[in-house]
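First, one chain by itself: the form predicted on its own, in structure tokens.
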Amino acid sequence: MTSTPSTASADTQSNQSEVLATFAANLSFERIPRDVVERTVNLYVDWLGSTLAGKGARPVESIARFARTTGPADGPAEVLIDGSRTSPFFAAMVNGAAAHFVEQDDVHNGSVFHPAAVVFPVALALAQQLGASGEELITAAVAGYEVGIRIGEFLGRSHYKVFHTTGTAGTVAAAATAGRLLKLSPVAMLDAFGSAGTQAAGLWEFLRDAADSKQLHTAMAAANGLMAAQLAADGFKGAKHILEGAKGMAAGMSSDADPARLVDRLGERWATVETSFKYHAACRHTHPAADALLDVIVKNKLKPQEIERVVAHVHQGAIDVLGAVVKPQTVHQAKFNMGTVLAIISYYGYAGVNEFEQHFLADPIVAFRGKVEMVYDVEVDRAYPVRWIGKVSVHLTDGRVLHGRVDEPKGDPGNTLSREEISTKLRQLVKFSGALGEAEVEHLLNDAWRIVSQERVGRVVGHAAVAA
């Protein structure tokens, strides 16, 4: 088998796309260390949990009933959110959608990239197909991370701007998963790559007008990187450049990108470790000012009421897409206005799925919300996307300012989440969508937590609806 390419070996080849695919399909489950196993895992688990969490939205039915439509009514993959099967282009379809509805799935801070939500639909979906084992599935999961991480910190901050990075980095992610197991070659991952790139897509305009878009980003990103790694098994040809490449991605897609973040250490270091967990049923630019703001609260034990208005110290991303959210008339919006969060954050220490749902237009939240200020902090704007502080200005109705301040959000790297953490945030996702029951479930975690030893990668709540 040939070496996993080094920084060293990266240098003397001016295709990054071919180094990057290269390693893809050469990872061989045998190089992944330990812990970078057992986080991939823990991902698979929290991705389990905000996929179920998804039966029930309207966004992700729609998806659904689109996919029993027109995909066959019968298949070897399995949709997560009723337990139907069906191909695996539509099971990672529909289950690529449901991940990403409630804001709970995982992100990679440098990249600002959700890579579970595209990731793991792929490769539960191709290894229930193919009959692979437990080491083989997350090999491919690793794969994808790796692939789709390097991809989203190479298009730079300038795409995110415009770009859902997870529409479009998470095609590639999604078809190096697919590439992965489907056994292809360096070459033919590399055609892999170039029909995932050209398909990659995803713009931030759906959040002004509460648009369904974000469930159709994970959705297409799943499943056109599947195709694509399956035509690509049957000899289809993709560009050989198609990241870096004088008319690839990068070219029409960023303005800051830098190709050698592409192949930054390959083997040495796992950016899928690197990967949090999100605490907070929001978008993850509210998280570090919503920690920073329990703080503050918690310490001088502090009542709303008590609070005159908060000023949020922020980067210019959070800028950027809470920006075009004024006034939320949808909980999708709710959770992408740092006011709102901010409020929630303030009455009730935490903002859930269920916050959110019962809350986010009561006139208490709403009284509140008007009195949070988003600022540009030049700190912490050098920090980001690689660290996401938190800051928070608080002034009190008696005159005094309260500052507040985190380095490391609940979830990340630093402050991560426990198993067993995640396997309450797993029940109760699933017991706010109803999707199993209290049985159902207990036998599900029992069975996703071993994961890697399972030879034969078989039905997940199709099983745990048997088995109970």
The other form holds:
Protein chains: 2
Amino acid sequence: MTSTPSTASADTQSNQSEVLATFAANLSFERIPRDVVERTVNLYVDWLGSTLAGKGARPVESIARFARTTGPADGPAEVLIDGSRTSPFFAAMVNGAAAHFVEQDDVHNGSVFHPAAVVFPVALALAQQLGASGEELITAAVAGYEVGIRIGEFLGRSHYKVFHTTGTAGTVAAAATAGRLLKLSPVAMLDAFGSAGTQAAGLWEFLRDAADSKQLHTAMAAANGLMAAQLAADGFKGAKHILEGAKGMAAGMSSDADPARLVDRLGERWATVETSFKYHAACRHTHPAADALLDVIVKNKLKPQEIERVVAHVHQGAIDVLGAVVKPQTVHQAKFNMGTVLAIISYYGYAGVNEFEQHFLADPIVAFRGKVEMVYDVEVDRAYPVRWIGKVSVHLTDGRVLHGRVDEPKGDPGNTLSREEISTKLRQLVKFSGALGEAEVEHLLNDAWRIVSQERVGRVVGHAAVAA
Amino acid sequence: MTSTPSTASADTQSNQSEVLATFAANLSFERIPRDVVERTVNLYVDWLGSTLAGKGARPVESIARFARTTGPADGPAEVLIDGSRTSPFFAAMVNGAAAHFVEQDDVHNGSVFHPAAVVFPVALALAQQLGASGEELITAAVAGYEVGIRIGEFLGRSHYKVFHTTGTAGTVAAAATAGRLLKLSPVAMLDAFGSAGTQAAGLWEFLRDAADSKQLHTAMAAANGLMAAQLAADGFKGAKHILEGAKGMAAGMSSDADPARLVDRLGERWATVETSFKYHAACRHTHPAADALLDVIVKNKLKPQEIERVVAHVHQGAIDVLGAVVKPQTVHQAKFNMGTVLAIISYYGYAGVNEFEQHFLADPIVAFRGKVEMVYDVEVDRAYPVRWIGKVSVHLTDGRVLHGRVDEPKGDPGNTLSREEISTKLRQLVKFSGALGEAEVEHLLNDAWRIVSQERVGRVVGHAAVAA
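Counterpart to the form predicted on its own, namely the form predicted together with another copy of the chain:
So here's everything in the complex, that chain up top.
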């Protein structure tokens, strides 16, 4: 970590941080292509579902209690899981925690970064405070996605091996989102990047212990990013090369950082639309194998009892993240266990929140779990993280071996979810957590799909609750 | 960063984090030797001075404004720079920012960690909220010092090269302090460590740009550590091996971590009393050379005009940190510039807050600055960080070359400050910032020196203000 040849020294006068900050500060709604706006609205609605699904989850409610006892009793920004209001910092914190709990929030493959969980909590909280328009909210969100994705790609695979990129890159993404809504100048946006980057944190160590840190990471990435931008608006200065500098994020937390990725085709390549929706409620690293297995099962009309064992051919990152979980003790941990996910796929054809909640420790699932093995695959690993290929070998009790493959798991850009599928997913998630009644959900959906036409972003849940 | 041989894998069942957390949770006032208690009271009073000195500093006031607009309008914990009250989270944040601004807060040599700035803001805020006794406050502070110092030593020199240890180790130190006041069980204390460690952050990149991140680091280390303990008290789970685990702090942020340091003679070696007071208001890396130069000047009755050039023989860490600042643009940056510090020493015999404020850009100081050079010294570097040896070669205009040396700079444990010197330093610092009137200061000092006898920690500044 102490010497990263690819990061810049003070002498080379690198300016990737500055270029990226300037892009985020200057982004206007008019410059964003129509299809990018539409996809961002889809990502927004998808985020609402994931956030409402977090209601009642122990770690989320714990962070909500902290926010209630530590923050103000009222404010301009809405906490979605209970409709209460507080300052933007705490709304971003609680909504950030909630969005990531059921593991169905979006993910960008190339950066292995979950943008929605850290970008939209900030976009909504500040838009509500400032009375910003839906166009402004979407513009700020796109700024956050474009920035965060590029930082995740820049930090590389060595970073993701130890650090939860959504916590680290996510803090700067949140700052970009907040900075855009606050209309920061390029110079102040760079200050916001500096303060956010020097607070960027999040380690994978918690996963083995089934600890609650994942919710803390998204909560604090959102809150600290927002804080960084608010401080910058007040004149608080940040480092000018926090990303690529000799003592910046990559110098400290990566050994394969590529500064060119930070400014990759800004304004031409819209990384936002490369973001995948999560169809299954599990770690994204399980999805390619899950879809490949499902394909084999459907095509061959297999019953789970006919399957003797399954080999999932995976990239190294999957082994790094999922390898820590052997015998899942909690629902959340089960979502990081390849065996459990493939078992649920075999029995139910879908690994959703209800399937995990009800069955992850059932005898047949536990038995099937033991029949699943992950092995490193050169082709899959080489394609990763740009493409997440799914390959499985299914050994049957009759001796046959069937091979399954998907090149784009369900939810990926080339196999994306329709608006109707996103609405259905949201309805299922809200029903799962009981955050809202059915009529309230329809009202919320109706408002949310028309976010771009809102002249002033109003309440999301409160509105729905009042109307219901 | 991705493979650190000295950190433990999941299989080795390392338990240093657990042992350290258990020590912090079980520490009682009765077990702390009398001289350690007395020194901790000295450190507390010294911290009060540094914190009050932060009043009016732009970055500190900026964080205070953020706290006012984001937090509650009232609460049990006191913000020292203005006597206002808020929740412990925000009091810890603002007091943490304030303590580190004038660069006169304490430092532990071996860990290159500034404990007071992150430990006492948490200890005071929670003690005020809980109505804890002075003995409880001091016990919690010792827990924080012992934990933070050992983590700083554990993370090692490779960590400090890129990371501001006070921000990273400091977050866990703050959690230990808060956890002790909250009377966390050893298991919950370990949870607090996990949540704090996964939020630990702070990069040196800001220094070259004279940015404000140093205040942000201490502010957020204090606030996030406190939050981690409060969450743990509420059942929020953290990683069990956040320090030494295969994807923990050292795995991500160090290449020379030594887990044995984490549990080094717990309860026998009191690292707290190894802490140095800062006599000069500059980066500690400049103090050894400053004292060595002062010694040569005093012994030889030199005038600044007789000095042609000065070579400071330093450890690599001094070059790493101070090397970034060539032409200081701000007072704060000047405190990280060896040339400016030695120039001020030559002209005024003391590098205090007033000397920097009034003279750092004066022509004679700027001219002298250019005559100072740092060179790496094998002996000094080998002794570091356990001993901070000061060595200078002073080349005179008459051709003579004089050599100066100090083995323990003023303020180090073997050359510590008396209570009278600490009181004098506090009076100077408060006068500098104008935080309190003279009568208020005496009242505050009178209370502060008797902290151990307080049955309930009350207001610090408010009391003084009321009594004045």
